[in-house]
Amino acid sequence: MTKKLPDKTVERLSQYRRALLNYLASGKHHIFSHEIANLLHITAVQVRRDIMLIGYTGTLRQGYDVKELIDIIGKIIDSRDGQKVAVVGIGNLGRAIMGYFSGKRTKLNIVAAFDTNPEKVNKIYAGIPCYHNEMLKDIIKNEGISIAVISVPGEYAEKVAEDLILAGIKGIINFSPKPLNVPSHVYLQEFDIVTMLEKVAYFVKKA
């Protein structure tokens, strides 16, 4: 598929695949749109729209073939040759990200970590080597890394982002509390954990 999909659609497709993999593991091979919707707490209409966008259709009698849908989503989301990821900042969050993601996807792998703390450099975390930030440019170039996760304190985030972009990184996930500005050719996804917690707290307070 060459058509560029909306951000939210891609996000939901990833969620569909994760839910469908669990569904397939339970021994079920067909699923209806309303069943996918129930798993993800969205509407069946939204599910059907997203799946139509990727050019797949089910049948009235059986719904969607789970394995076929998983494969089609994979062809759309994943790079054919796979993509490599680096994590910058090996504090508690950085290590948790590496540990959680390890082995989750065959086409997306964290292959390097970076930090400035000499006690963390030249060690292995979740099977991933940690290098000093000074080696960032060389390692990213040599390994062909295209995506980076920033999990450093806010005051260092801008400098780290600049170094990553200069090294050739095309996509950044920012877990630092500092919002970033990046060039248009770099895709940026920001996660503000404090804002997320405050949002949940607001709705809990109203409950």
The other form holds:
There are 2 protein chains.
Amino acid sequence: MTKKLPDKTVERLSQYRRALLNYLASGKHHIFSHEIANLLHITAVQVRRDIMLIGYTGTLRQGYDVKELIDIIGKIIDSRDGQKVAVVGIGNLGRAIMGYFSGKRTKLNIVAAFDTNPEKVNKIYAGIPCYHNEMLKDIIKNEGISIAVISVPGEYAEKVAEDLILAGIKGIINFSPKPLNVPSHVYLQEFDIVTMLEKVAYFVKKA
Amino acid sequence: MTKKLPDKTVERLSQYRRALLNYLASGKHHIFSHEIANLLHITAVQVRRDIMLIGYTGTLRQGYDVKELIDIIGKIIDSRDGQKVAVVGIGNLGRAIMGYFSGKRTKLNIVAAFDTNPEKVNKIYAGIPCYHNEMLKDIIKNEGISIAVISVPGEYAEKVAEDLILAGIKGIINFSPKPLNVPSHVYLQEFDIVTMLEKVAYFVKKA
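The block above covers the form predicted alone; next, return the form predicted in complex with another copy of the chain.
Entire complex below, previous chain first.
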């Protein structure tokens, strides 16, 4: 499969796998599309369409084989050798992200954290060493890190992103409140808590 | 305006406002659609369509009046009297969210935090009092809180959501890794860091 799947399909495949791993842990080995749909609050048609798109089919009587489906999703969305991730900015958010991942079985490994605060540098957080930002380029190159999470305050985000891209980072998740500009060979995922909350607030307010 | 705008439009309006407030702070009073588009990395056509949808027009020569546009977006997406928000789960993520908001001028006020850890209960975080989860229903009703952020570990998310909905919460942002089921009168926004990272990883990996 050389052509890239749509963004939203990849998102759902990741969610299917997470739901299927839970389901498997509860001792069940087969699942129907409508059951996956229920777990994720989407339609069964959507589930069947996504799974057909990755070339898998279940049986009418038993549905999908859970283990097979987990494996196939892994082959599509994971990198064979895993990918290394760095987190820049070890405030509450940075630490939350590292905690989220620690102990999770995933092909994504957070292998380095960066901060400028001397009280944080050279410490270990959730099993991950924290280096000074000055080391960013060297560590990223030497470790072969391809993905970075930016969780620094807005005013530092642009500089950090520049350094990351110069060091060879290919994908960025920006948790800072400052939107970033990246060259087209870098995949950027923006995230902003204020916008998320304002959206919910809009749908909640009385008309 | 009684009909609700689409999800994505509301998201962009929130982002326009944030960008416009920055722009205004830099001393500029007029802006063209292509300039807003550049700030947010979208197309000028999209910007013009969204702004037309809320009934505002600029002038060919000067573009949009920044202050007017900020006001109009506010009238559309804000609630007149503001809305109150609670954060349940004061781990790293909960604290990051509270820190994000403190000092921001917004119609959304985080007025209460909840946790079960006795070391956190009755303390103040970023100016916000932390109560025991046992107080959740009373505080939410008495304070008139309409929106809640769930930042507890996955295994507690469902119970917390039930309690929140019983207490009258109308909108939930779920930061826990467990997808939630809510009745249709409650607006749910799911968020999952692992899926976000897996998506970036997919687009970054070599084909």
